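A single chain, nothing else alongside it, follows as structure tokens in the form predicted alone.
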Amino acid sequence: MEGRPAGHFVIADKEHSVIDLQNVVKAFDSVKAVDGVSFAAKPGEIFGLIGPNGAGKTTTIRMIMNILAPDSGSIMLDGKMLTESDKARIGYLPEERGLYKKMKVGDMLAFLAEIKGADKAKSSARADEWLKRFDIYEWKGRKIEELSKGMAQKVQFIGTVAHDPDIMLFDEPFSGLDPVSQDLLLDALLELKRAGKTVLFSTHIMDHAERICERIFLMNHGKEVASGSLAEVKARFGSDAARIEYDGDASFVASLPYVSATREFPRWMEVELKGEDAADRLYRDLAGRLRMRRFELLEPSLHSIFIRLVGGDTAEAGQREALHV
């Protein structure tokens, strides 16, 4: 990774917001895709814009990129309105991928860096480094159309970061990747953070957000549902939980008076609890009816909070997702 040019923001200034949205609104016909959204992403952090499909995440990112204009509210970059010249500082991976199928991988990456005004030799070296890291360097001379969906996704990611931008926006970056490639990408995002980059990514996969995000903004139907650091969100919206592995019939657990929800899998389950002594009561009740192989207390998961806050609210999902919001 190359050093940051003089004049860019100072990473140590944690009060400074790189991306700042205030009361942003965007409507399409009768649907408010984004409805009064406010958040700020700080230097050198990974910020998660999370929510179900159709929540307004893509529209929000497109407005940050100035592809769409907000109907009202403000979007600032380093305290100023975004200009076309600022876009060279931004790496953007859209939800709807776009690569020229007849171009060779190396030529495609060189082109993407060139339109951002990057130094050709430096961007080429960075692209080669990422190609090797993602184990697709030998495909550099092959055409995009010869790649698998997952390989093309990796190339698109490399094209997003090869010009060494300060700010990176990834819209559903894990789409189309197998679990191994997803882990590679998660590690790559953490490396970008360590290099001082500001990373904002959208996802509806809570496990990914929980693994790498410092702060999150959960939205649904265009509005804020919860926001803050993971610890703050868990303290406010989470509940105590237990994971049990067992042999036997555990169907009775969901009906226990101190159990608020369960996630059941073959031979194990996660149980959300309510009440100060709920964990002790659960352990006693299980011991008499199941053969337990494991009983572990857990902190609230982002997945369970997501399900509680937006899981049952799907009435408008199809309409909003059709609008690609």
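If you superpose the two forms and keep the largest set of C-alpha atoms that fall within 1.5 Å, you have the rigid core. Quick caveat, the model's predicted, so the values are computed rather than measured. Numbering follows the first chain given and starts at 1. Compared with the form predicted in complex with its partner chain:
Scanning R97, G238, S251, V31 for the location where one rigid part gives way to the other between these two forms picks out G238 as the hinge. The rotation of the smaller rigid part against the larger one between these two forms comes to 21 degrees.
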Contents of the next structure:
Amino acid sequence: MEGRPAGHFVIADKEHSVIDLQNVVKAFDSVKAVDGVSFAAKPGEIFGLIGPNGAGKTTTIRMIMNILAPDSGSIMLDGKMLTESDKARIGYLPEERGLYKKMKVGDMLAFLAEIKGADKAKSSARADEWLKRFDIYEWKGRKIEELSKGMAQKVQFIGTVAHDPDIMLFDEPFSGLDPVSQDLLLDALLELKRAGKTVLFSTHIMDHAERICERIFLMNHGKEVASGSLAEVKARFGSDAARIEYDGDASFVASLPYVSATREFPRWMEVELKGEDAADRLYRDLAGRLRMRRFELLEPSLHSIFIRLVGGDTAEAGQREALHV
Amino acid sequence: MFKLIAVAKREFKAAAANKTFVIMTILGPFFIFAVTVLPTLLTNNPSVMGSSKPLAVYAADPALGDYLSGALEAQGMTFLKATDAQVAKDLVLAGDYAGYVEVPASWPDEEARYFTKTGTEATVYGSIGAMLGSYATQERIREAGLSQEQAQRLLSKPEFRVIKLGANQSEETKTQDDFLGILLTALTFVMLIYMTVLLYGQMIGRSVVQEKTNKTVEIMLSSLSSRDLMFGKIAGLGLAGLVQYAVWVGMGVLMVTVVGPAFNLSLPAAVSVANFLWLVLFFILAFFLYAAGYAALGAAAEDEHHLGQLAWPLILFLIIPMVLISTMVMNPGSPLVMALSFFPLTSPIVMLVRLLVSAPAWWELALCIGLLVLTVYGIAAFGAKIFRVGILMTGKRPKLGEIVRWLRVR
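I've shown you the form predicted alone. Could you give me the structure of the form predicted in complex with its partner chain?
In what comes next, the whole complex appears, and the chain from above leads the way.
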């Protein structure tokens, strides 16, 4: 029987990579789904794999799980190729959710832990804890097919973590959940991190990544667009922005030399700035020409960086002026 | 290994905790009962099979009419004397009479006729023909003026006996009833194997396809190898099949050893404990053969509909022995039957029939089983590879390099 090595990572060793991808390429027919991707997730961190739909996130995660084989490049877990016995240390929530419909929730969770070779009593106790936490404990004896989509989603999440793996991969873990459940899940991921787990998850919802990720890898069309710690990415790709609420004609703002883009709404406007002291200059220039009710400096959000870096594809972005970083 | 067992346990529960399984398991013994008792009943009371409808008979010669009445009665057939040919024919057409026999006054110079609605009741008109024939012969002998002794000597048949040679120099007299018994036993055993192999094969194929359509396959493969998943499924469902066979064979053996002697039923010779054990052995071999094939097809199929289309060549090989069953019973030594009893896709059923009918040499059995085991291994290994490649496929052919990479990881 394969034993399950538990918690043998040295969390202080920040040089060590739990998941390490080097120049990974995967093509489906002529389409390169993943094109030269390299990143590494460190022990005990939450790593965000971010990108729009079809960016290659799921393909990347499937290759990490050895469900798909890369055409070239290397994928290492703890410095070696994934072996069958490593699967016990990994929890994987696939994008394609699926459970055996005819099985009872409790039996399903026990089965998922069993095929990971986890201790029966311990994993069952952990599963119960999670069921209570997600407020679906009373459904334990019911069949999967009776659950709502959101409930099944939670059961699937519990099945991913109940065997207490030290590496967890979640592919779009928030999709299909209501806002309350999304918050529950965000808290759960933070708690897993605190327990020393290495968490990698993919999302296209920037808010989630911004709230819990330490480092991110932003990809589009299978290629890296930006990567690094959240602070690094913001410093490098973010720009200052201001939100102004005003009365009067503000059309002149877009043509100011230190303004890179504007987004006008009926009663207010967002202004993206470039260069030193741009905010101060904007404030001074506006003061004489508009009746300002509010002037607020905005921190660059991952959302805006995302839109800026990959938004060229979207129709909305196409209407805006080209942005220069 | 423990992962394989976990999958097997789950599949066994999914298959066995289900109404169809329970009903099949309970009804199976009645099937066995039918094969062990029915042939005896049938041979003892042929009228069970016969029509309850009367025959209409018209014979111009009253002496012949009396003779026919007596002979028909002796065979357990009811009859009515007909007076009007047209009315009798109408009643045959209306379905009131099984048939109408008409023997004209000038018979046997002119033909006798039998009118029927179907023309398929060969045993009935066959025996009527025989009755008329023997009456005519007797009449002619009498006309020739031979003595009673001479007539008897002319008519007596020389003795003819069929003796079956067995192992250990044993000899056994065979009759038509034995042929019927063996044919029915063979038919039942073949039906049992055919039905269960098909049923369990399809269950495995569906189970594999459902991993795809339920989208559980990814989560399964993140925990275990495709090999564990496939063999776990086969083992779990195979166990369910064996439980069913254990119940059935247990009932059959009980029939042979306890119920049969207790009620003094003469069971067909082919229904023996040894043959039940052969049945189980060949079920197991056929099961693994077709299970591996179906698992591979399930992996290659997009959905259950598609699986049904892919599976027909497999089903064809199961049907071939079914079609040939009476040929096999009558000519167990023909080159075709010999060949089919070694060809792995048909051998479990054909060799089983040969075992019921004749005594194949030990090396023939060894060769047949050896070839089967090798083929099971080959198909399972090949199936596992198709499974590995096909289980995740969504309308895309995998490249050779990709397969090689997959195969490197255990």
